[in-house]
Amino acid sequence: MATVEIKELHKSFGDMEILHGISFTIPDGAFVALVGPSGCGKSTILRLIAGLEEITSGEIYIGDIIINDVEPKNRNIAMVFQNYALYPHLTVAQNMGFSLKLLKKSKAEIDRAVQHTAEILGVNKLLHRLPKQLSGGQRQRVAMGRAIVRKPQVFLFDEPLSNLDAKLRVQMRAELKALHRRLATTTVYVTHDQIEAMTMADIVVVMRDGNVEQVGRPLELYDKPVNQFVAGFIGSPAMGFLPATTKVGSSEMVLSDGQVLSKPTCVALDGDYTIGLRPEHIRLGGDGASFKATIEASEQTGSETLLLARLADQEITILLRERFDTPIGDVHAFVIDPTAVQVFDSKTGARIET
């Protein structure tokens, strides 16, 4: 195991800079997820740690060693790719033991390591099969097994579950997290799916346009996002945003359609702001409700109802933990606790402490 430290990391392809001097630390034994929209640079970071791309400037440490100029094969890392990258002509056992064979380990040592790892992953009955005879989930387990047998200091995962169906992704998320608890190996996991990041990681690194927006524990990012981008990216369904105006000494925030929401406890708010409402914090109201909104779409999921509503000329999502059948176009009253409202600076997007 080892700490991974990123210091002022820059990466350019020609005249295009992809990473703009990012810095963060991955603690020894932690499971860290890099998350963000496509093109934000998260996979580039993984490839730089692996040595598959050359660093433009900055430093990467594994433990106390700068690995900028260390050959990939000597970095003691193992990478699991999105497309499994299994050799089609080799059996499961041969795929899993291939890296040990390159290290000139004895056949007995390779067999022991492969058998032990196969039992951990539940693929011990598949060792004589070829990759084409496996399901997607089985192939992914074999790809992980090939990484595990090396006993690396660091695991690197590049969107490993994106090719699986929804049900299997949920199952594999749980298995990966359990595997990390068992092995306690430092893990860097790249995903565009913030649900994966929230449910699996000890620490989440949120990225945008080659910069790190925020680093923190999943619920810290959910409860106290540093800015509007993080607030909108973390959480599913996504937070809705509304322009609002308030004055010093007032307990109200006025929306553009004249409706009024109770202002969160906050020091000296005065002027124009953006407020954020999480869909799961809104509930059906009655007399004296916080606001009224027009229903534009409704999705019944069985135990819950997902509503798309229009409020103050903006679309917001409302997640009700109940069945609620309503015609499109109806107007309903809703309630939100003022303490659940997030407030953001309209110009900078920075969150204002409330």
Given for the second form:
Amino acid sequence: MATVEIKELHKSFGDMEILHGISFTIPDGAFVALVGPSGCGKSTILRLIAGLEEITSGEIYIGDIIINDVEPKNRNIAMVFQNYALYPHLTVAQNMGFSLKLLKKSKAEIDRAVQHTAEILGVNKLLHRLPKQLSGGQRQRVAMGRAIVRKPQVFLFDEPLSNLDAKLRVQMRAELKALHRRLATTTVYVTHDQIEAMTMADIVVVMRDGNVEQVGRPLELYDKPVNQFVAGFIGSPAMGFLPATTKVGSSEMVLSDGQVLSKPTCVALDGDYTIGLRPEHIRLGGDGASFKATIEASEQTGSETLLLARLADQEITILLRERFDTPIGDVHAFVIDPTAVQVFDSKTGARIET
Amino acid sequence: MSAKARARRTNFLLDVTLFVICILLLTPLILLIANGFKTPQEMLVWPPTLFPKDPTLENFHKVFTETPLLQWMLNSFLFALLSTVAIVATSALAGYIVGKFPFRAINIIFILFLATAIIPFEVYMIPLYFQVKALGLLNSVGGLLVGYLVMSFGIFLIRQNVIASIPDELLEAARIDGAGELWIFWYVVLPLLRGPLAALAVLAFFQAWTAFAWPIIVMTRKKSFTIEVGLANFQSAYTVDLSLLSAASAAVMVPSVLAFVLLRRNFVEGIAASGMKE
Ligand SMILES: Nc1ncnc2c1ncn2[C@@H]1O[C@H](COP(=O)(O)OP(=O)(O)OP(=O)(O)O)[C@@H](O)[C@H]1O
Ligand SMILES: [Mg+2]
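Switch from the form predicted alone to the form predicted in complex with the partner chain and print that structure.
Time for the whole complex; same chain goes first.
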């Protein structure tokens, strides 16, 4: 087990710089999720930690050791790939024992470790099968087993669940989390699914275009995103954004169609802003400080109602924790708690503390 | 006519067509084998008889006693075997490297490999002959092998298979697991290439087994002939001893047919992979 520290990491492929100075620290035993849109450089960071790519500049520490020039096999890490990368010609047991065999462990020792790991993961009945004789979920478990068996200092996961169906994914999420609690090994987990990140990680690193946007605990990202990008990325369904203006001394934020929302608390806001409304913070409301929006689409899941509505020429999503049957095109009044409204600088996108 | 009846009729016609073609292909072979058992008189009968009236083993006896036929077969076999081993080894290694380590220099080398495929062997056969002669390798298996150690098609075939069926992650997983590059090649890559390598082996073996032009100029001593050269030797400038030639050819076919029966699947794969065979 070890901390992983990444300092000013740059990575270029040819002339293209993909990572523009990434820094963050992963505490010993923490489960860190790297999230961000496709192509932002998540896998690249993982591959740099693993030593599968050359570092262009910057440093990576595992424990106290700088590992820039250490061979992958000497970094004491284990990686689980999206496509599992099981050796097709080896049985489950051989796949799992592969790294131990390379470490020249005795056969008895390998058997014991493989058996033990297989029991943890519930694949001990499959030890003599070949990978092609396994289901997707079983392959996933074997791939994890192969990583666990050698007791590495750091686990690296690259979207390990993205090839599974939705139900299995939820189940594996819980199993992975339980496994981490049991082994307490430092884990870096790449995903583009923010729900996975929010539910599994102790710390989430949000990335965009080769930069770190924010590092924080899941709820911290939800409650206090540093900017509009993080606010829009974290939370599902996603936050809606509207332009609004206000003046010093006024208690109102004016939307582009003239409707007004109460100003969140007392900050001296003056000028043009972007406000963010979380779908789950909006409620149906008749009187008081309400705003009107036109329903464009509605989805009923039984317990909840998801509405797509038009407000001040922008589309916003509204999530009601109740049944609400409405024809498309109807106009309804909604309310939102002013303290739940987030305010962003309309030019830089930075969130303004309210 | 119902669709089913029509399908049955189509199938029947296909069967008949294929059967006829099959007979046409087999007749010369059957005739050849039959000729091996004929007396010289029956050889000249017109129309030729498909089954000898008075079968004799005289021709075979003569072939095996008067010419070193077995020696020739052995020469061919040794040559084909060594060539196969060399081609499989070089193709596996080179195909893997050009498939998985695509640096610019390696790509250029690969293009050079491919370029050699479009230069007919006959073009550089003579210069190669002089080099082999200068090395004192005439009449030796070593000299024969010089032109048959590497097969650019083999490298191409393995490269395509490496790219299609060995994902990078597999090699990366092995590197993280602590395997060295040679270890990865031997224990991960080679087992996964077993199918294409077997197909290539069959192809390489028969390429060498049926080679003619190169052996005939490199092997000048009767004892060191390969079988193809030996067979051609029956046909001197003035006469052709047909019955002896037939017997020798029939005897030579035995190992080929045997190999085909045993390796039929690899053989078909090899030909399908190359997409060519006369
Ligand atoms: N070997 C490479 N050569 C050139 N460019 C590369 C290479 N590997 C990755 N890239 C580029 O680097 C960028 C980041 O890629 P990376 O795979 O890290 O993205 P990602 O965040 O993992 O995306 P995804 O969620 O789709 O997996 C992409 O623009 C990609 O095109
Ligand atoms: Mg990726």
